[in-house]
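The form predicted on its own is given below as one chain in structure tokens.
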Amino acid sequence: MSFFSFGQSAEIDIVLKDAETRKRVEHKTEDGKKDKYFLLYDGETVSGNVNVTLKNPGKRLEHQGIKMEFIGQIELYYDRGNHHEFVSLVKDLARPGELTQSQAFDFEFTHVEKPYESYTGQNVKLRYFLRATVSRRLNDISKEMDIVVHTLSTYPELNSSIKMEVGIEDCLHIEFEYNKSKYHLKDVIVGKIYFLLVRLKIRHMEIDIIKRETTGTGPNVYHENDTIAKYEIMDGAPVRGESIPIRLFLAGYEMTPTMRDINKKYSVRYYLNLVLIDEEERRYFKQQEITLWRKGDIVKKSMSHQAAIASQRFKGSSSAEKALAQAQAKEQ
């Protein structure tokens, strides 16, 4: 709710204790742009002030109670009335009472749990926010704060190549290998393609990488594909036996890591997509999916944090703050 509306007399601010020092990332709105919002990650405490700035000094606020909340949730586009809250949390800042001057209170969530990256697509959003609230008898004073989350992963153990085979009886014969199934978002894509059997008469050979977002269950699914980069890899007619070798840089794209199944409302899928043309416009098409995930520049650090975290969900606080220092320990 805006705090101009007629009768207030108070502005919020929230200010993140660590604001000066923590990184801000660009994240895409829901209208396309991009703006910078503070980065965290799972498990991370989010702690800070939020500021009451009354407007008439001097002159009293009568509220039912200050709050802070923070919230994980999911909207989305086809069912905007209902917002799929994952996460929320309460922290009671005063009771019921009057403010007779401007006042700060702090505000901390110890270890939050954020399962989920931060994501704005096509028919879904999911975001984090900070929101404080005094409620008042006829109309609450509120501010909001997002935030970005993203998700770190170690290296996949398990990371095979891909092989596969396109082939048209008696016309063509084509396979193609990539170097491993898993990537990082600044990962190379590293292939080739061999031309086994070619009697088409091919004239333009590219890869595609399609992001294809799924929402909703049952009658009401959604797809929506998007193609976020076109690598050419032959622009004229092949021969037998030959071979074009591929390398795919991902860092240049916007991209974000397979999301599969998020709260059972949508899941985000990559896929590389050869396309063949011939000379009579013809398109033939082979499709793999690839797994992306994050590497974050704090991999080892972010996890070791997190492994003291999970300690502390399943064995208490105690065991949590012995974790968190033997991990600071290990990484000093």
The other form holds:
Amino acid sequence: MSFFSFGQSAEIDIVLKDAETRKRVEHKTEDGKKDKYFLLYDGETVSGNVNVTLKNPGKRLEHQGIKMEFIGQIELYYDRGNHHEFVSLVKDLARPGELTQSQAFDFEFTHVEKPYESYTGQNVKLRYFLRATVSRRLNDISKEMDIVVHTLSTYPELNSSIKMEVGIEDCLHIEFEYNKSKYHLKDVIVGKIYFLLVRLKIRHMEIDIIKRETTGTGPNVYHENDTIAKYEIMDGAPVRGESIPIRLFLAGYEMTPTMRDINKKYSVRYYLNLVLIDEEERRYFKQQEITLWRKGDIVKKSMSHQAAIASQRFKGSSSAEKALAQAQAKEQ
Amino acid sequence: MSDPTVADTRRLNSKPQDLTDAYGPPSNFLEIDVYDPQTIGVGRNRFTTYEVRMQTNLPIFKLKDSVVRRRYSDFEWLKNELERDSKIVVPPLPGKALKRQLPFRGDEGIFEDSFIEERRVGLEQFINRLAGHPLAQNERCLHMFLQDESIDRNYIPGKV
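What's the form predicted in complex with the partner chain like, now that we've got the form predicted on its own?
Every component of the complex follows; first up is the chain already shown.
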């Protein structure tokens, strides 16, 4: 800020268009706190206005230009000096001159590409923000506003189940099955564990969800593992032929979609870890990767369904009902 | 006609369990008892042996019921063999009690009844924890310890 007690300074305030109606979501900050930010999607236009309010109403503010930037960057915690900007857009709001009174400037970045989801992790952070800057000779006045981007997917065409037989020779053989390999964040993992051979004294079995954040490349790859959930699925000793069901609701856990090699800088992957514990506290486990994706909240009705609704306005009710029923049957 | 907005949480299909599997004896029966301590010899050359009885239905053990006599140093030998040859973390043995072997004690030292009982319990816990370990079950030294009449210290270490 200004070191001189005389002279002029200003406060900057960034306001998004439709700020009242736009959805806000919670996002973790680096120090673990949760804050609410405006939610934007890929391809959306980012527009609004910047209010520059002069601190001393009488004096004028000389400046070297006022600009607005939209930035998407990746920050590796161990290399804070280098921010990797993958999106960088600039709009000039005012040419060098002076402000005699507080003023508002409109800005618009049309159809901005936001290819990756906002992520705050253990060793890396990806963030999007708007930055308004009033350039001055000695020191700039700037204001940043973080926004959160979610990447949405639709139901994958191919979503095979995971089914495998594993074990220790002549000691413990199990067959495990999970109903899908790709789950959305509010999905349910439905599965079963079938015991083919049990020559151990098992005390209980649990399923853990592990998040692995990988940063760095080549010889400097670093993995950070975090157990997101531990869910006991069996208490007691099973025998051959027993089948233990699994039903794990993902909505209760804080997870992100699977992120693979984001801008060649980091990955976030999720694994299901099946753990069996015997009477002597020995642990036997099998880890399996799953893909997590984010489903959009917006429910898009199919074209045929929308056409059926539209026809209802023009034709009689019975034919419209038939059209609706046909549309619904086709969707199943 | 399931509602696509609500997830299908029904159990996956599985074979019903065979009744002989459900009600038959479990195939993981393994019990080892360490009991009947006997002090053999006189004076300074005394030592205590324990009876080690193993009952099991695990196919990896040749005998389903075996009885042998072992002393503390035999248990130590087994621990050392496994620490050297296998990758497992071997459970701890009860203490060596060197202080009890020094002269001028008021009591019987290592032949005190309470101490022998303490040691017996520790050895029983040790051998049960060890014999249940899938990797230890592959080692010849464990089978020799549990089921051979005497331990051949010149044996060739290896896997079963």
